[in-house]
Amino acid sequence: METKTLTPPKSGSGSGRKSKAEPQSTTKPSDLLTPEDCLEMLKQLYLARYFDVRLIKEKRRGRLTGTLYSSHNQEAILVGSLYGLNGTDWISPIHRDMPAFFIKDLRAGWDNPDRLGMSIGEVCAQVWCRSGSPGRARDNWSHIGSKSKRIVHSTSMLAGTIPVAAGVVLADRLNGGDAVVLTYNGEGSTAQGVFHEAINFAAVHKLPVITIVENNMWAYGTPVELECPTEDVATRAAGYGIPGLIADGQDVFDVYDKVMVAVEHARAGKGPSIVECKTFRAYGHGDHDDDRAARYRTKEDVESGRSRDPIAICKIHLVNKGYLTKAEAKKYMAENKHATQTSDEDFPPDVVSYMSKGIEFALASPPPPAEEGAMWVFREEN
C-alpha cells in the first residue's frame, strides 16, 4: 500500500474523495459488516455519548471533582477505529478517549467478564476515585491502563505513547504475536518532536503502530492553522513512506474503512499508517475552559463544526441500508443537543442501565485507604 493523501471534508461536510493511491476496490470494509454489526456500533455511539452527558450533568452538580475533557461529538473515532480490532490487540488513548477504556473489546458482550477491555465500573471507580478503579483513585480520570486488558497507560505527555506503543508491538513481535497497537493524538501533538520521533522508529522497523490524529481543530486554544503547515496532518506521513489516510470522523463506517486498511496493512507484516480523523471539538478543551472557549470560538464556527452529529449520520447509514426504519431512527433523539439538554428518554433504556451500574458499582466502592498512599511509589522489598 502506497502513502496516500486524500482531500478531506471540510468542517461539516462530506468525507474526502479517494486518493488514486488509495486501493480500487469496490468492497469497502463496512460492506462486510452484518446488519448486527451495523446496529451494535449505533448503539456503541450512544453508550459513548451517554457516558460523556452523564458525566457533564454529574459535574455541573457538584458530584464529580478533577476535570472533564469531553468527546462529545468525537464518538464515531473511537467507536469506528475499535470495532475491527481483535481483543488482542493494544491501545493508546489521550484524554479525551475515556469511552475507549471500555468500548474495547466491547464486541465480545457488554458483560463478558472475560474480554479485554475495562467494565464500565472499573472506569466509573476511577472517575469518582474509589477503590474499584484501576488507578486506584490516583491522578486524572483517564490516567490509567492496563497490562492484562492491553490498553497503554494514557498520560498528559501528547504525542509521548507513541514510542512506548512502538515498544509494546516490538516485543510482542520478537515473542511472535500479530498484535497491532492504535495510538490516538490530537492535531496539536503531531508539532511535537516525540511524535516524528516515534513514528520514524516505527516506520524504519516496520512496526504496527497506527497513529489516530484526532483532528478537532483546536489544539486547546490554537486553531490548527496554527498547528500545522499543511492543510492534512497525514500529508506528513509521506516524509516516512508509510500510508496518510483521511476519514471523515463524523462517519463511523469511514473511520472503521479507513482504519481497517491500516489494520491490514500493519498486520501484514508492512509497518505503520497515520489515519488523520476529522472532526470537531464540541466544547472546551477541558471544562475549565469551556468559558474562555466560547471566546475564542465563534458560535458560527461551533455550529457549523457540530452540524454533522455521529449518531445522526450513522442513522442515515442504516435507514439507507433497511437496517433501521425512519420510526426507529426517531425514536431515541439524542443527536444535535448540548448534553444539558437531553434526558435519559433521548437513549436507549439497555445504554442507560449499563451506564447507571457502572456508577452504582463506584459508589460502592469505598475510597483507598491511607496506608495505600505510597503504594507504586516505593519499591516493595519481600
The other form holds:
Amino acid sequence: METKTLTPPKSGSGSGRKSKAEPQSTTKPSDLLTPEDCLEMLKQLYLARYFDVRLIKEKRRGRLTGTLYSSHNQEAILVGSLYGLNGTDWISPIHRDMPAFFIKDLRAGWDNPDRLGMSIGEVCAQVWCRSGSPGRARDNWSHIGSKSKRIVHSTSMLAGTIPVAAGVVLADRLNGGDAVVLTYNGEGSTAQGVFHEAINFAAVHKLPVITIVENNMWAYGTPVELECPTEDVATRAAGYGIPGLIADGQDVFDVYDKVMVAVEHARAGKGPSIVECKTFRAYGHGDHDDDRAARYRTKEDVESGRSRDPIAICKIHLVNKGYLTKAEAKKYMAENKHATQTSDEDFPPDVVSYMSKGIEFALASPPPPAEEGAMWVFREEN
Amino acid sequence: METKTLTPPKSGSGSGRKSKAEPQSTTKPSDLLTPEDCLEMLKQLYLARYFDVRLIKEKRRGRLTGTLYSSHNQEAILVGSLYGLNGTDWISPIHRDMPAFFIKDLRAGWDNPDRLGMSIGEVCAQVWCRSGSPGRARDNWSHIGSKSKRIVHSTSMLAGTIPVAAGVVLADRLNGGDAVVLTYNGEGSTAQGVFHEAINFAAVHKLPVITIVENNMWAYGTPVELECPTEDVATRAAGYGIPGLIADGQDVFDVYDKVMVAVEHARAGKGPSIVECKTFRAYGHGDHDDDRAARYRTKEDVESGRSRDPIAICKIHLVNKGYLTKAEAKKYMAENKHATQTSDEDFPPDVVSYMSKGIEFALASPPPPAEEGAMWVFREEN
Amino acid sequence: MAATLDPVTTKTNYLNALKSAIDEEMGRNPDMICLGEDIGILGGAFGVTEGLQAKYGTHRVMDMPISEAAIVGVSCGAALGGKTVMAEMQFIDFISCGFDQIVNMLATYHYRTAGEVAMNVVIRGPAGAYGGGALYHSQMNEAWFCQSPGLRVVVPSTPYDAKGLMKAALRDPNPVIFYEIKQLYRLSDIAEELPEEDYIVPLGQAAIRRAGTDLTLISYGQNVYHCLDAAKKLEDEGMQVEVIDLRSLVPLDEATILESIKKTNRALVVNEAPRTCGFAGELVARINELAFEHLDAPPLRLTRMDTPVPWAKALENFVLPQVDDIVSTARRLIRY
Amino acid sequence: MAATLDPVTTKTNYLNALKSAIDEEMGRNPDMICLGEDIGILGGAFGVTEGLQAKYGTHRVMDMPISEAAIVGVSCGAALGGKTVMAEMQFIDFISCGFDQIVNMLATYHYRTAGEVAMNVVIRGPAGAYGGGALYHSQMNEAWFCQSPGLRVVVPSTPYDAKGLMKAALRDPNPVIFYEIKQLYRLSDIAEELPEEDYIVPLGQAAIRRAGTDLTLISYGQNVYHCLDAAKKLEDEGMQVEVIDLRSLVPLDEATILESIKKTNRALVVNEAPRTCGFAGELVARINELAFEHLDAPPLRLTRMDTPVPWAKALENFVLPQVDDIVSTARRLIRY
Ligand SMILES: Cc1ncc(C[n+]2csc(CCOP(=O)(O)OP(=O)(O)O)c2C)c(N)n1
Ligand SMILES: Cc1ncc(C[n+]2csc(CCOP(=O)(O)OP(=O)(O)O)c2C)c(N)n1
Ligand SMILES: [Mg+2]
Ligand SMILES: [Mg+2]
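Okay, that's the form predicted alone, but what's the structure of the form predicted in complex with the partner chain?
What follows is the whole complex; the chain from before opens it.
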C-alpha cells in the first residue's frame, strides 16, 4: 500500500466541450459522506470481491455451470456508482456486474427485506441455476432483473439495454417520478449502434440516462484502441452535447463523485451523461478465457493494470480521513491477491457469512421443473 | 440578388475540439479554381435544377411512377462536393441526391463516354422505369449504382450505405488505391445506429470515408431538434475525434472548400470527416407530401429557408470574381422560382438539350420483360 | 375524421378504422403512449395517427428520431415501466433495423422473467406488395416473427377487423407485430359501417369470408381479396370454394381450418411472402398434421417466388401470386 | 494445429476442419479477407481463426469493433470492391444485430444490380443448442435467412463437410450464411481423416448418412446425430430407417429427398429450431409438393417447441427434440 497508487490515470471531462455538469465548488459529493458511509462502502467492496472470489472457487470445483465474467478489480465502479442512488432509481447491469444486483440499495440495510435491490440469495440461486432465481434459471448469469426492484433484464446483445433503460425512465417521468437509470457497459460495447440510438434519443429528450462505461482496456481479446478511435471513451459524449465524465475506476470515492454529478444533472432534468470509469480486467474475458488471456496480454500490462486494487485504495482514503486505523486496515487483506490466493480470513466475517447464507438459500432451492421450459412464452390471462 | 444573401448561416468546425483539418492558410481550395471551373459549376447547378424541375413537371403529368424526393435548393451540396473528386473516387448518394449519379465526374466532359459517372440517359431510364436503367428498373429511383462508375447502391434503409462505403474504400486501400468515398445522408438519418458503427469503424482504421450531412432542417415531418440533441449535426464528429466541418450548403464554393479539406485529410490517410451542409428542403419530403408539408412548416420558415438560392449565390460569386457580367448573370433566371414557374428559357439551352437527350434515351428503352422478375436472385455460374 | 362525422351513413375505410382504434384506446387507457417517426407533427406517413398529438400531447405521442432499434427498445422500457405502447414502423420493411430488439428483447421478456414482466407493445406499420413499392416498401416479413417465439402476429384485411384487432392487440399483454395492408388503407370498395360501441376482434379467430364445399382457400391480408376474386371465377365454372381469412397467424385458429378441410378435403394457401420458410409452408405443414386423413389432394401453396419484390410493374406481377394463378391451381386441385 | 501434424494417422475435428478450410482459401485467394470480433489477436472465441492473423497480417484478418451491422456492411463494401470476405459472428445469435444489412443489403445486391455485382461473402458463426447456452448462445435462426431470397444457407455436420462446404461457400459468388455447430467443434467421436488434396462439397447436395427402407429421417446439423442414434434403436426393433443430412438448405437437394421417400413412403423431419415457420415446416410442405402420391403417412416434423432455449438443463431438454422422441414418432409413422 503506497500512496502513489492513489494517483488516478487521468481525470476530468473527456468531452471536448467543457462539461456543464462539472462540480463548480471544491466540495466533492464524497466529502459529505459520513464515516459510517465510508466504512460501509469499504465493506461493500469486500462483499463484491468475496462474491466473485467465492464463485471463482466454486466454478473451479465444477459446481457451477455457465461462464463467469469476473468483476475482480472493478468493484469500485459498482459500489461507487450505486451508493448514491435512491432505491427507486433503476439500473441495468451487464455480464461483468453480477454484484450490482445485490449491492443496489444495500445501504438501506443488508438484511432489510424492503430494500430495492436483490437479495444475495436470489443472485446465488441464479448462479446455481435454481428456481429461487428471480428468473427461475430460464436465462443465465447476469440476465436477471426485477421490475419491483427496478433492475432492467439484459439480453446477451451488448448495449441492448440502453434503449430499454431510456424507456423505463421515460415511463417514470410520464408518471411524475424522478428516477434516474444507470446503465453499465464495457468500453467495447459502446461501438454498438443501439448505444448511439439510445443516447441520442435520451439526449434529445433530456432523459435521466447515465451510461457507466467500464473501460477495462479490453473487449474480450481486442484492445480498446481497436474499438474506439479516441483516447477516452467518454469523448463519445461530445457528439451528443452531453457531459462525458472520467472517473478513476479504482477509487470508489472518485466514481461516487463523478456519478453523483451525473445523477444530479439527470435528476434536475438536464439529461444524460456518460461516466467512463478507467479500470483493468483482472482475468480472462470469462473464466474459459483465463489461459488464452495470459497470452494475448503481457504479464507487465496485467501487473500494472492490477496494481491499484480498489480495496487498497479505499483503505488509504479511510486511513487518511481518520476513519480507520492502520492496524484496522491490515486486519483483512483481500487486496492485491489472485482469487485463489485469498482465504475467508482475508474478509470480514459478516461479509463471508452474508454470502454463505446466500449460497445456502440457493442450494435449498430446487432446480426448476422441466415443464417450465414450455411456460410463460405468452401471458395467457388478459 | 442581394449581397446579404451571401452570408452563410454559420461556418467553422462543429466539433467541440478544434479540427486539425481546418485550412491553415487563407487560400481556400476554391481560390484555385479556374474561371472555366467556376462557370462549369454554375452550369452543373443549372443541370441539377433542370433535372429536378423537369421531373417535377413530368411527375405532375402522371408520366412517372414512384416518389420524387426533390433536390431543389440543395444542388450546391451535390455540385460542390462532387466537383473536386477524382473519377476513381466512390460516392453513395441517397434519396434526395438523384443528380449526383450523373454529376459525378461530369467535369471529365459532358459527352465523354469514359467518364466515371452515370450518363443522364441511364438515370432517366431509371426514373422512367426502363430496362436502360443500370439496375434494369428492379429497384426504384435513387437505388441505382455502378461498380465500374464507383457508385454504391443504396437500399431504402437510411444510413445503411455508410458501412458499405467504408468497406469499399477498405478494399481499395488493400489494393493500393487512394480513393475516398463520399456518403450522403440527411441530418435525420444520422440517428441510425449503423451511422455510428460505420463511422466508428472508419475512424479506428482512418479510412477515407467522408459523410456529407445534408441538413435541410427536416426529416420528413420531424424538425432537426427532435432528431439531434446538438445545434450542429457536425458535432457528432467530436465523438469520434474526427473533423466535423460545417459548410453553407447554399454556396457551391463553400461546400467545395469544406469537402476538399476533408478529401485531402482522407486521402492523406488521416481518416474520416463529417461535413455538414446547412440547407433547406424546398418542397414536401416527397412529392406526395407537398400539401401536408405546407401545413407543418410555416410559410415564413419556408420562404426564409429558400431565400438563398444556390444558383443565385453562385452567380454573385462569379460576378464578383469577374467571370460573369451582370447581364450574363440575368440571362437565365432559374433561381428563386418554384419548379412549376420555370420554363426552359430559364436554363441554358445546352442544359435543356442534355436532359432532353437523356429522356429520349429513357423513352427509347423498353420496360424490362416480366420474366426478369425471377432472374439474378443468385449468380449461377461459378 | 370523416368516419366519426356520421357513423350511421358513412362508411369507414381501413385507415380510419385503425385511427379510431388507436384514438379510442388512447382515450380509455391513460397509460398508453405512441412512439414513431413523424407520427406527431405530421400525423404519420399515411396519416394513421393524424390528430393524436394535438389531442393527447407531445409526451403521449412522440416523434422519434430515425432509430427503429431505439423505438423498439424504448417501447420495451416503457412497457417495463407499466405503459401500453403503440410503436409505428413507418414502413414494416424498416423493422429489420430494430430486429434484434424485437426478437431478443421484446419477444422474450415475459419468458425470461418467468412471467413477471409482460410487454404490452404493439408494433404496427404499413406492409405488403402489389403497389409498385419495390424491394423496401413492399415486404411481408411476418414469417421472421412467427419463427420468433413470444410474438403475436396479426394481419387484418377489413376495416372492421383492423379496428377490432388493433384494440385487441393494444389490450393484449403480449407483444404484437401488426401488419397493416397499405393497399387497403383508402380502398373505398372495402369501406364499411362500423359499430358505434366498443368492440374487439379476439386474436386467434379466423373468419370464413365465403362458404364452399370443393376447396378451402386460406390466406390473409391482401391475398384474401385475390382469393375472393378467384372464388367468384370458379363459381362461374361451377366450383364452390371456401375462403378463410386467418386474421391472426400467432395464435392460429387451427379449428376453423380443420373444420373447413373436413368438408372440402382440399386446401390451397395463398401468400405474397417469399416461398421458402414463409407462413404458407407452415400452413401446409399444419394441415398435414391436422387433417392428413381428410385430404384428397396435396395441400398446396401459391406464394411469391423466392425473390425480392421488384419495382417495374410487369416484374412485380410476375413474381407475385395473381388471381389467375389461384384459379388455375384451384381448378387443378379440385379435379385432382 | 494438431490436424496438420500428421495427416495420415491424425483425425481432424470439426473445428480444425473449418480452420484449415479458411486457411487454405486465404492462401489460394489473395483477395480474401476475414472480419470479425476477436478473430485476430485472440484467434476467435472458439479458435476457428487461430494463427491466421500472424500468417496473413492485420490487414487481411481484422479485429472489428463490436458492431455486427458494420461487420456485414463493410463486408458488402469489400465485396463490391472485389474482395472475398469471411465475416464471423462471435455467436450466430448476434447476427440479429446485423440483420438489416444482411437481408436488405447483402442478400439483394446481385438482384438489384441485375447481376452486375455479386457478394462473395460468407457469414459464419457458432450455432445450435443442446449445450446449456441459454437464449442467446443456442440459436438456430436459419429460417429467417431461408425466408430472405438471395442467401445461401449451409449447415455442415461432419468435419469433412465442414471443410468442403466452407471452401465451396468461399468460392461461391453468392452470400452464404454458414452455421457451425459449436457442440461438434471438438467432438472427438466425429473427428475423421480428411483428404490431403483440395476438395469441396458442392452446395445443394444432401448426404445419405444411413440407408433404410421404412422411413426417411431428414435433418441437418446436430440433429443428424440424434437421427442416427434413433435409427440404431429402431434397427434393434427391426426397422430400417434412412437418414438424410441436408448439409445445405438453400439450395436444397430435392432429388435426394424425393428418391428416398419413393422408397420409404414416410418422412419425419427433425429440427432444433422453433416449430412455427422453421425449416422443418418448409420441408414438410416440399415433401407434399414433391411426393404426395408416394406418402403412406403424413410427413411429420419434430422440432423445438415454440419457445426460446432456456438455460436450466432440464428445461432445455424439455423443449428440444430428443432421441427418444424421434424413436417414438418414427415408430408411430412406420406403423401408421
Ligand atoms: C451484440 C454482441 N456482439 C458480440 C457479443 C460477444 N461478446 C460478449 S462480451 C464481449 C466483449 C465485451 O467487451 P466490453 O464491452 O469491453 O466489456 P467487458 O467484457 O470488457 O467488461 C463480446 C464481443 C455480444 N455479447 N453481443
Ligand atoms: C431505416 C429507415 N427508417 C425510416 C425510413 C423512412 N424515411 C425515409 S426518408 C425519411 C426522412 C429522412 O430525413 P433526412 O435524413 O433528414 O433526409 P431528407 O429526406 O431530409 O433529405 C424517413 C424517416 C427509412 N427510409 N429508413
Ligand atoms: Mg472491456
Ligand atoms: Mg433532412
